[in-house]
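So this first bit is one chain, no partners, the form predicted on its own, shown in structure tokens.
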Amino acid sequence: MSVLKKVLYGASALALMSGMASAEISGGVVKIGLLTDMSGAYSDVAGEGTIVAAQMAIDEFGGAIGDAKIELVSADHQNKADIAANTAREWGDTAGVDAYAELVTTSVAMAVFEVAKQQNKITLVSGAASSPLTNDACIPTGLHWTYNTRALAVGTGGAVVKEGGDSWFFLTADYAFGDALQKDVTAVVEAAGGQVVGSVKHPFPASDFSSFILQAQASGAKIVGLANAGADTINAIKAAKEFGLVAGGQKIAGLLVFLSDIHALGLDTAQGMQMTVSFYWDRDDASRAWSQKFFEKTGKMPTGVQAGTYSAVRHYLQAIKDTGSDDTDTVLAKMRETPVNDAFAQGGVLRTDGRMVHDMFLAEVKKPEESTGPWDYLKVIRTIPGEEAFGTLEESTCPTK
């Protein structure tokens, strides 16, 4: 065979393979629908940054798989389950969306799970935290990527109890996420011989925490656990400082704290706080390189929710590329057999209950004099192995595992 014929044959074979791959992708387009909080309590944690992160994953594939273009659509769910469910249903039924992504806020994720179950579509959950998403509330196509309330309880709750924090009072966001976080931390505290002396639920979202902080002070608990997140955590910590809670001898345990929260609070207020994180931008060379690209696009370093969104979307697209198909069962099988190795996680494993198991990190907020500048806020003091953080598959109560 002449050199020219070999070149032509090779080009024809590549074109044929590309055409075959595209033929297996429904509608000739891979479309991802991202639902997030663009304007509410979780907008800094997730929000616009998750759209940027998802697009960064898409860009790594050149915006296409074979001849099939990759499209990203997004919407603000406003932390309302009905808005999220209605949008997802419309996207899946009439707009050709193949998978749903991000879904910060547990009530939103659970509502979209119901839609995705009916449509047999993959859901890539990053922001929602409740451990029931891979237990009693699991669905066959629901994937929980970034963290959950059990991992947060094992990390922060376990560390605080070991340091003598054996009596707790909870300030809890009044919806499914807050309930799950308080329940999981309570189990860790009581297993270690501690006790919960009381709790109070606050509206989600809330701006005035004065009455709740006064109840926490009156409880006499050594630890005031914040079973909330985002703007609620920031407002609670500010109120605690205003009322002298820490100065009075009690300590605050922020159970779901993000880099964006520390940035908003400042090191003077947040220093010394321990927190469990799924991702920290300055962890290693890969996280630093990816985070710098994110910073160039947003002017901020990424939160774990944003990095987790990137990772989940990237892994989903890689499975489509590897199989040449966007068929749900085919893609899920490939995602489960392929380890997750990227800027977010190394050696991650996607289980049959939907849990993506990866290492978590116990971190401490630096003192102002320890920081070299903006975003240099944390020091990682312990790596929490994946199964220790998330538990084993045998412990999962997911009926479809």
The other form holds:
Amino acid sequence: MSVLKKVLYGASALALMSGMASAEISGGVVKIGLLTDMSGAYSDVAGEGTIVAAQMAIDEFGGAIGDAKIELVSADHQNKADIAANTAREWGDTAGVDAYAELVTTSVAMAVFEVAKQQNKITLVSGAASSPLTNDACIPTGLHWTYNTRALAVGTGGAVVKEGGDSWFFLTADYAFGDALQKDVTAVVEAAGGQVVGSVKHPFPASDFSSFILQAQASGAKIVGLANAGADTINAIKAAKEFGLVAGGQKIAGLLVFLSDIHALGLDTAQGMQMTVSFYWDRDDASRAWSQKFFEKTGKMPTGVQAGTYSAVRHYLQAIKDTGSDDTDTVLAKMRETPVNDAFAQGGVLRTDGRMVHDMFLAEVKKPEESTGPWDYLKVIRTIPGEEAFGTLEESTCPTK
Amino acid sequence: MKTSAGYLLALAALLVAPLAFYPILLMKLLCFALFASAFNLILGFGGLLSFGHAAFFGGAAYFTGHALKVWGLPTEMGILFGAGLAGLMGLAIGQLAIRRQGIYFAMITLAMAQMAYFFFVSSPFTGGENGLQGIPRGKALGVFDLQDDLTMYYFVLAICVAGFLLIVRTVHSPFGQVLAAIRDNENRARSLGYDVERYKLLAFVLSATLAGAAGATKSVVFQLASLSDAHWHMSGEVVLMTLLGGLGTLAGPAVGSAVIVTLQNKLATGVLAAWVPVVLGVIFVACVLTFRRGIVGELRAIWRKSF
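Moving from the form predicted on its own, what structure would you give for the form predicted in complex with the partner chain?
Below, the chain from earlier opens the complete complex, with every other chain and molecule after it.
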């Protein structure tokens, strides 16, 4: 019996090795197509910085795996689903792109998911935040790296309710991401015994928030939750300041705030605000070293989306290097069995629903006198374990998990 | 005779084109060519400048998408359904708009199209900012699998050629002649006993239906219907395509749309990516200042002068 087993094992190992030897990289090039918002509301959060981050990952491999060159192509999707889907489809059909990366804005990510599903190509989502991407809207090859709205809800929403913020009014960006974020935070607030007294949807992107802020003031809610991101969050916080929302006794909870937003708002305006982040540059030696390199190239410290793009691309390339193949299923299997350890995440696990589970952090914006210089903005007050932030695999409603 | 030889040559080129070019881009070109030709039917041959054709183009995309995705209609029925509803929208908007002329006509169509746009933004069936995604391509006539790009291309080509032939037939028919008479001198046409309003309305509805067919087909090709198809930018773009190609010529709008779509496509990934609207704007200004008859119009003028 045991001899037979050994023979079988040996045979299967041989078969595997011969499989690896014959597998190769299609077209002699590993090509990554990066779609991001280069000019719109999310260009500071993602934008140029994600291209730099992806290039840094490629440079770590010396720009090539074996004989195969690694190429990066990028385009501005202008936050429009149709532009993103058309570009991705053309890249996949004619330009030999092997994987899609970044994809800030949920509607864009969902549109590219449709294309990637048909083409069976790996999609490394960093910027889009909606948790449906690894639940109802999941695809077998879609990987969601940086964060999701559930994690943000658990982090910021949970912390705010704990401090007595038990009545909420939402200002929500009117597309899939805003809906998902509001829904996830509502669940957290209600589970903790709080209540949601109302909400208003604003167009995406919006520049004039005055009427929405007035509605938030009239609602009498203790907490005004901003279920939006990027320039929308900045504009809403500025409008809230002008209308004296905080002076009137209400509090703002920014549900998705990035380091670049704090930089734009300034510590005077943002101090004391709590935010859930996937990455903070000044956390440990690895993150500091990587961020310093990023800073030298861009003049800015990276946001979580940018660091997440680096991590996802690096992990993808590492799997290709380890398997010697760029075949989607082979690479995907390798990516799942290897833990993610880099400047972005430690001990990250890629689940079968596409979710990359890693620790998240609840941070508070420093007071101006606490900050020692530019970009020294946050102090991490709690580490949120991955399972708590993202939930368990059993909770995922992804049909192909 | 010469023009029909030209059409046959163009058709032959289109039949073999997907062997040399990316079929999806070609399908996009065809859809926009039909859209611009439909628009040209009322602007070039009827003298009515509509600023609201995106409502028909984008609206039909949503209707078709919904019919295919939610109701599971066969592909060709879905496209007919979308085009038909666009025609009904054209009837409603046309009824109001044709009572006025010139700038007032343009403003009414723009206003109605904006109303349609806000309806699409806020209706749940369109998916708002997300757009309607994952529209199934299905099978043509229940036989040909449209998931294959090449089959899809010939399906789109058939629709667009049929639409184009309908436009050619309309322009050369007695109806088209009356339309041209109304364009050139509305009062004289009225004094000759033609019911001017009815002719204009019929032309408007026909144009809206064909614009709808183009939008519906595009949504099937890309499996996506989005707000940018219904946005007023699209209404402006189709004016640009028509003027650039040649107003009031049959082939002009197709040529104009080919130039614009190819430019947008090629510039989108190059160094000029952020400057696409500026480049198109410069082209528009150059066109209006130096060759007002458009590409095809100028070529025709040169042809006539030299023979």
